[in-house]
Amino acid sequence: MSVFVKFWGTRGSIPTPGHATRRFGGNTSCVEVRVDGQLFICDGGTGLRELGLELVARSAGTPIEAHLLFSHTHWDHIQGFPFFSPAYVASTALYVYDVEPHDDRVHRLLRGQMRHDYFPVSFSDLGASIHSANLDGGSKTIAGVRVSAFEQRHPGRSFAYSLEREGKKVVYATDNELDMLVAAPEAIARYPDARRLCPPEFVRFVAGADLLIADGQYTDEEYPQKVGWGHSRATTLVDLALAAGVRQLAIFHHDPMHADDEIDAIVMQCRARADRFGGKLVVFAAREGMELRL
């Protein structure tokens, strides 16, 4: 059983090209995940672009087929979609899920970015077979996978998912608030070197992961000016992956004002606050064009 898994995207809010982000990426979410040669895409933002062209050039011509859950459905998660060759592709077949029975909410926002105000190529021109799916509410074995979903705190909603196969587990959890469900925004901004407590649902939700992809856009001296945006503090994500039993965590949708330098300092403050609590956890900054294979 084999799980891949590469970063086409890893910046949030807003793409960031230029010299100063070349190190770890200045496209916005995207994520591959393969599981026994499964694909799973989490979010579509503009690294979609580049993971199209990859599996245009992959297939050689043979169909493709892919599974995409978005987080949620905010520009910087979705930008990438028009732009994604194997949707102009007749032999290929997409699963875009939403969570809940008969929502089509993702699919029907994914047709509305491509109107003719926003894009000259209209969704129905598109080639290839484009299928609205859901989770049964919550969880849903797809291929052999358990995709589970886990609602977030985030404006408008997002989900994290965790997908599961012969005890192997990567759980995606971008763009969740997760201090607010911490500690008071006061008590965040005057202890911040204190064990934080993680909603325990959360906890059981990721815990085990061999591999947590999850939302750290804040150091601790940004968050209490960022307090409702919907983000998490890097550290934060330490102390949820030790009360999880995490093996590796990545840390994701860097602040689109952090340069590679700022990102690099972010990740040796938060491989020490793992080693002050004494956690086995591999701590990395998640950087596009990486691959994992667990």
Second form
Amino acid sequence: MSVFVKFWGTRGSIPTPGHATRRFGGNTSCVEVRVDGQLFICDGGTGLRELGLELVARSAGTPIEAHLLFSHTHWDHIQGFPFFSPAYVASTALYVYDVEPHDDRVHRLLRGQMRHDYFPVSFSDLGASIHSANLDGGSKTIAGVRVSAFEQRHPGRSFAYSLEREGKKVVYATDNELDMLVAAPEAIARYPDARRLCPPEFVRFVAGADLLIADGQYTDEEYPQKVGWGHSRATTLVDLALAAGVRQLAIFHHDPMHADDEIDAIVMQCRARADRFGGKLVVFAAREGMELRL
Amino acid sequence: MARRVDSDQTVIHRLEPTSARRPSRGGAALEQRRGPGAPRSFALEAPELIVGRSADASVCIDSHLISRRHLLLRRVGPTYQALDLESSNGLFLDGVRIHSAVLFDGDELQLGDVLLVFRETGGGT
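Could you please show the structure of the form predicted together with the partner chain, as a counterpart to the form predicted on its own just displayed?
Below is the whole assembly, all chains and molecules, this chain first.
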């Protein structure tokens, strides 16, 4: 079995092209997960455009089939969809997932962002077959891959997804204010070095992941000014990953104000925290164009 | 020098070390900091290069901890992409095992006991 994960967009909130962000990238959230050739796409931020170009090149004319899992529908997670070139190809089949049965909110909002007020091409003019699908309320096996959803803490709600097959597990958990869910959140500022207790149900959801891709937008110093914005301290992810027995943690949804060097500093801080707690955890910052084989 | 090897007709460009740690020309370079033969530096100019133990590799490193064809460097625009050629001991970028990644100045690639640092040298290629 082969599981490949490739980062096509790692930035949060808004694209940030430019020299200061070239190493970790400026495109917004988009991650490709391939499990034995089955293609899953987590979020459709601006990184989706380049993924689309690559898929067309890779496919060499054979039909493309992809399962699209959206954490939520804020702009930075859907804005790449109108530029996703496989959507314009008649032989392409796309499955756009909501969690609940009979819910087509994500599909509807993808259509909505292509109204003529916003974009020159209508959704109805896309050549591909674009189906609304769902996860049976929380979990479903898709093409042999167990896909599960977990509702997170984010304005307007968001979902984390786990993808599992034959003992391999990837969790995609972006746009989640984990710091509001930990035990005694108000104590973190006073005792930043103390272990943070994450919600047990979320720890179980993440448990044993070979790779956890998670929102770590803020430093410890920044977070107190960003409470309620829906994103986490990167350091809190370390505590989650250690509690859940995760092998590798990819810090994701980089703050648009953070240059590459600042993201390096966040990684160093998180690695030091993992070392201090004695965990065997690989911590890194997701960077555009990086591909892992699990 | 360029020559063809393997059934897939991959063009392998054989590199010799430059005398200085920094190459004098080209847009990119590999500095070998650890492993057999270090320290030395290779200017990268060809569109594709193989790093491995094989005598046919563009950058040949005589270490039993690396594969015969371990790492492919492929030019992508102004820089290079690193691709693990299904090596036995893996390819690590700044401590993370990767399948592939686009490289930037200062990136450290670990292959067995070999440490390579990618350099953007600013020259045109």
